Each structure stands twice: as C-alpha cells, then as structure tokens.
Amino acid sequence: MPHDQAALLTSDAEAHLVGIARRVLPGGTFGSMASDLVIREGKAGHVWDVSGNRYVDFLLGSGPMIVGHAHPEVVAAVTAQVARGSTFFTNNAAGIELAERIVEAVPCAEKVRFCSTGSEATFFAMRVARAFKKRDKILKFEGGYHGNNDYAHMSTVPNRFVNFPNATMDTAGIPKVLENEILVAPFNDPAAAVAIIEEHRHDLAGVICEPMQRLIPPRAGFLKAVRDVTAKHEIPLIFDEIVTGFRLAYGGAQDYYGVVPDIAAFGKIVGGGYPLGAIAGRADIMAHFDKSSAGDAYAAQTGTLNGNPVAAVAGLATLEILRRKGSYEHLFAIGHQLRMALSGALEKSGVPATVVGEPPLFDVIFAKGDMIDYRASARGDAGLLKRFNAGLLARGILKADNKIYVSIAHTEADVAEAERAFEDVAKSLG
C-alpha cells in the first residue's frame, strides 16, 4: 500500500520473524542494516515488507538493482540458466561472455578474473598488485571503504585521527601487524597524496582508491595527480569500482572522470543482483593470476562460485539494459530531480545540511561546508541523520544509512512521493 500516513502496519507474521531474527542472528540482522524491517518482495523501484507496506526503494539492495527489482529480462535469463544448472566449477559460456563485455566497456580492462563479492575483488586486486611489484605495502585514502577483508578495514571510519600516513584498524579481529602494511593519505588533497607516494615509492605495491569516495566526488585534478605519480613510479593504481562501476557511466568512474587505473575491482551491478565480483586490469598484471606462467609470482585466486553462470547471465542482462539509448540519461535526470528536491526541502527547514554526491548516488550530511574528505564529512550530525532516515522510512521511503541509490526503474511519481517525504521530515527536524 502507498503511504499517506507516518505510521506503518506491523503484522503478526512480521513480529514473529523479527523475534526469530533476534534469537538466531547476532544483533538480529544479517550484519548490514540495523533494522527490524523484513522485506517480502521487490518490483521495479519498490519493495514490500511482510506486513504489506510498500516503500519507494532507494536502497536497491545496497546498489546492485540499478535496473530495478525483478526486471523481466533479468528474471528470464536467470530462470533459463537455473533450469540448465546453477554452478559447474569450470568455465561456462555466460561467464566468458560477461568477461568479454567488461573488457569492451571498461577502459583499464584487458583481462578479467571473477570472484563472488566486492570484498574479495578488492582483496585480490591488492594481492595481484603485490605479486606484480614484489612488495607489501598498499596506500589507501582515509574514509575509503574497500570491503571487509583485513587489509581494507583500515582508517575507513577511524575513531581517532592520527597523523598521515599511519593507519588505524576499524574492527576487532585484525592482526595488529597489518596496520604497518597500509599507508593512509587524505582524499582530495593532491599535494599530500603525491608527497606520501613519493616518499614511500620504493615500498608501495599499489595505491587503492574509490574514484568517488563514498559520497564525495573527486576535486578537479585530484585523480589525475594520483594517476600521474603512480605512473611515474610504476606503482599500480587500483580503482575500487564496486559502487561506481556501471553506475556513473557504462565504462565506470574511470570513464566518467577520464582517469584510467591499472586495475579495477567490480561488484554490485556487474552481477545483476547476484553474488559476483570481478577484478579487471592490465594483461601484464593480471597474468599473475595464471598459475601456468607466473611461476613464483603466482597470485592464488580460486573460488567455488567464480564466474557463476546464474550471476553471469543476470549481469549480462543488466548490462544489456544499461547500454541501451536513454538509460543513463534517465538515471541522471531522475537523480538530479531527487537531489534538487532534497536540497530544497533541507534549505527551507533551516537545518544545517549539505547534499553530496553525483545524481545516481548521493545523500545528505548534516553539516555545512565543503565536504571534500572524510574529516569534513565526519562533522555531520549522526543523530539528525538517524532521525531523517527513520522519518523517511515511516513515510514509505527506504534508503541506506548514508546513501540514496537511484535506479532506471524509478519514475516521476516516485520522485514526487519522495519530495513530499523530504519536505515533511525536513520540517520535523527544524
């Protein structure tokens, strides 16, 4: 049901499921969103919970569902493949075709290796860079999120600020020694980044970067400065395109921003909503994944579901839809309208806030100022953001904790519904 009220129905069935979740799951969740929401189904730009409440969905499964939920072409492709088998642990036609499609689309891609998640993709991107350079250290940017592997979970959400280039662990359970293998630089500060890379050029195996860091777009010249210094010293530059790949453009952020890395990690969209990740890059670097030729420099990378055919056909169908004329134009137009609606509602409310991001992916940070890096964005009022998200959810708008994802399935009617909710909730915060 649509939402004209700021209260949702909760059925006995949903309450029962929430009770089971709290009993059998740590924190009552799958480890993602801290919410008692239990989704039953999704269609196009909407989802329904088990109590029958409909939501305009700007969460989109944390981004993969850029063509909307249960797109008929994706469903048809997956249904046909499942009837032929779910996994084989050998090459399969769909996986080979998807690798070819990635090579055709992505500027840096000469070879592709599949995995199952974005966290694996960034992990193996760093591993292959270390194998290529025969060095250990990786530089990342403070606030950059590169998944849940031990090397990535450094200085993403630091609880204390330390001097660059020192790293701090984001979670318990990581060996303390790994802090010494990660160097950290400030995002959007080309002078600082170049200086750190120059100083540590003999130790660095690679530099990993979200080209659009969470919500923060790169300033003009920043990515080029990082590209130039890494190229000068022949240090592989890795773009984490788990979020931006096939979202900002068909060729990813490297196409959108015009800076080409040596390696890129993909996930989310590339699997069409199914578990699939990919590492793509220069042939000479990717050759270290080839056991038959790499010798002692072989970077081991195997997985039961690598190139899974069900995920591959979903990815192929999704990319086919995206590359059609008008897909990105619609995505950006809808995203722009939503951004303007959100900015306008917040401005009217008088609440200090800044809308940050690009049209297909953005959100509000409840602070004023130029949001150029993690330390600037960390000034945001987390309490206000939590109230804002809860207010939207009560009015039938579902979003991530700190992101609004847009799909090509969203409509003008969805924008209008969101605009009303933005205005109502912003007013309540003032």
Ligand SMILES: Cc1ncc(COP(=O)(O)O)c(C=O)c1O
Given for the second form:
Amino acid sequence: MPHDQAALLTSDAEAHLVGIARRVLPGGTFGSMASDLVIREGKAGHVWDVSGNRYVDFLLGSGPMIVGHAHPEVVAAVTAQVARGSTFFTNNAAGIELAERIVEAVPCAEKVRFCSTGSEATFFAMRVARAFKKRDKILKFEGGYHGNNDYAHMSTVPNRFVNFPNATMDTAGIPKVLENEILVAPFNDPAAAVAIIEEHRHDLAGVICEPMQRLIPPRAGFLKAVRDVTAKHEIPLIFDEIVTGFRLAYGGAQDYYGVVPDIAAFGKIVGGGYPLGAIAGRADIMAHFDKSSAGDAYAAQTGTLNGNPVAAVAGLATLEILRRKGSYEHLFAIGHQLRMALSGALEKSGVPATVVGEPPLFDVIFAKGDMIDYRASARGDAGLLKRFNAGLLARGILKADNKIYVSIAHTEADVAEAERAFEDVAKSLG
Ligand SMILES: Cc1ncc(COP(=O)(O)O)c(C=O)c1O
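Moving from the form predicted on its own, what structure would you give for the form predicted together with this ligand?
Up next: the whole complex, starting with the chain shown before.
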C-alpha cells in the first residue's frame, strides 16, 4: 500500500533482520544505504520492504534497473542462462554478443573488455591509459566520483579545499604516495582545466571525467575544450560513463553531449542489474590488454567473473528493451514530469533549493545558485536534504541520498504519488 495512504509499518521480521545486520555488518550495512530498511523484492518501478510496505523506487539499485525490477524479458534471459551454467572463465556467446552491442552503440568503442564493477572499470581504464602512454599521472576533476579504487577516490568529497591541481584522499586506507599520482582540476572551468593539462602534458597518462559530473551537466564548450587539449597532446581522455552510459542516450553521454573520448568505463545498466562492468575504447589503446603485447606493453586485465554469461544475458536483454522505439522518449518524458513536480513543490515551499541534473537523473541541492562545480554544490544544506529524504521515505518514496533515478517502468501515477510526497515534505522543511 502506498505510504501516502497508510503509516509505515515495521514488522517483527524486519526488526529481527535489522538486529542481525547491526550485529554482523560494520555499521549494520553493506556500506551504502541506512540499516533500518530491508528490501524484500522489486517489480517494475516499485519495491517492497520485509514488512510489506511499498515504495515508488527512484533508487533503482543505484541506477542499474532502468527497465524496472524483474523485467519479464530480463528474468527469462537470466533464468534460461542459469539453467545452462553460471560461469566458465572461457569466452561465451552472450559476452561476445554484449561486446558487439557496446561497439555498435558507443562512439568511442572499438574494443571492449569486461570486469565485474564500475570501480574496476575505471581502475582498468586508468591502467590501460598508463600502459599506452608509459606514464603514471592521471588528472581528474574535483567532485568527480569514479568508484572505490585507490586511484579514483581522490578529491571527490574533499573535506578541505586544497589548491588545484593537488589531490586529497577521500578515505582512510589509500597509500599516501598515490596523492602525488593524481592531479585535480575544477569541473566546468575550461580555462583552468586546459591550463593545468597544458602545464602537465609531459607527465599525464590520461584525463578522467564524468561527462555529467554527479548531477552537474557540463557547460557548453567544457567537454570540447578538454577533448581538444587532450587530443592536441595525445593524452587519452577517459569518460566515466558508469552512470550516464545507456542512460542519457543509448550511446551514452558521449552521444548525448557530442564529445567522443578515447576510452569509456561502464557499469550499472550494461549488466542489467547483475555484476558487470566494461572498459571500451580505441583499438590501439585497448590493444595493451592483449596478452600477446610485446614486452612491458601488456596491461593485465583478468578476472574470474569477467564477461559472466548470466550478467551478459541480463545486459543484452536490458539493451534490447532500451533500443526499442519510444524507450528514451518515455524515460525523458517521465523524468521531465517528475523533475517539474520536484521543482514546483520546492518553489511553493519557499525553501532555498536548486534542482540539478538531466531528466533521467537529478536531485535537489538545498541552496540557490548556479551549480556548476563541486564547490557550488557543496554549499547545499546537507541536513535539509537528509530530512527531505527521510520524509519522502516515510511517505513511500525511495531515492538515493543525492540522486533520483528514473526508469522506463515508472508511470504517471508514480509521478503523481511522488508529487504529493514532494509537496508534503517540502512544506514541512520551512
Ligand atoms: C560515476 C561512477 N563511477 C564509478 C562508480 C563505481 O561503480 P561500482 O559501484 O559499480 O563499483 C559509480 C558508482 O556509483 C559511479 O557513479
């Protein structure tokens, strides 16, 4: 039952599970969402918790479930594959076919390699760029998130602003020496980014960026300026398309924004809700992943589950659904309606807020202003956002801490339900 009609219930079964989780998991969680919610199942644009409460799901498994949960075609493909075996370590037909689909869809993709997560995909994308250039340093943008590998988790949520291009580690446990291997530039500032890349052009192995950084779209000309300067100095440009791939367009952000990198990293949608990531890029760069590469040119890229056939058939079924006429039109139309509902509710409430993103994913930042980079977005009131998210959850609207993901399974009824919740909760924040 939707929560705008009934109070949230917590069953003994859910309370029991939460108790066990708090006993056996650090912080009581898998590391992501809060520990007091245990999801039992999902279908299309909704999920149910163990207590039976239904939520309109704008978390979508943190993004992969763009065709909705348990889509019948994905379930059928996975079920058929599971009955034939789950993993072989050799090439398999589904993985080969998925690689071919990626090459067809993604402008920069001449060759593809698989891994199991987005964090691995960015890790290997940076490794292959280093192997190609025979250099170590990678430049990223402040506020950009590229997953949990040690090279990526720098200056994503810096707790102090250091001078560009110095990096600061986001987490304990990263070897201090790696800070020197990463340079950082401000997002959406073409002059500063170009100047830093020019200055360090002899040391850089690659430049990595989220083409839409978190929820901040690139300003006109920014990606092109980065593309032009990296092309001029033959420095591989890596787009982290783990969020944007197959979401902003079938060909990803590089298609949507019209700027083509040399390498792209994929995760989330491409595995259809199963563990699969991919690195795709120029043939001459990706050739370093070939074991027959001469001497020290070979960049190792193996993994027990790489190209896993269960994940590959889920990815293939998902891409097949997305390719159909009307899929992206519906995604953008529903996303646009939902975004309007959110902006309208916030405006009515009078709470200072800005909605940022693109129709398939966006969220509110509780501050007014032009959200062009991390430092601007960091001015958002985190306490208000937490209250907003908690209020929505209590009304049956599930979202990520700082993202609203939309699926093609969401309907106008879901938007109407969310709109009522946005209005109620926004009003209560004032
Ligand atoms: C832009 C971006 N890159 C990389 C990652 C890491 O992917 P994964 O969580 O699959 O390791 C994420 C995850 O949310 C992401 O949003």
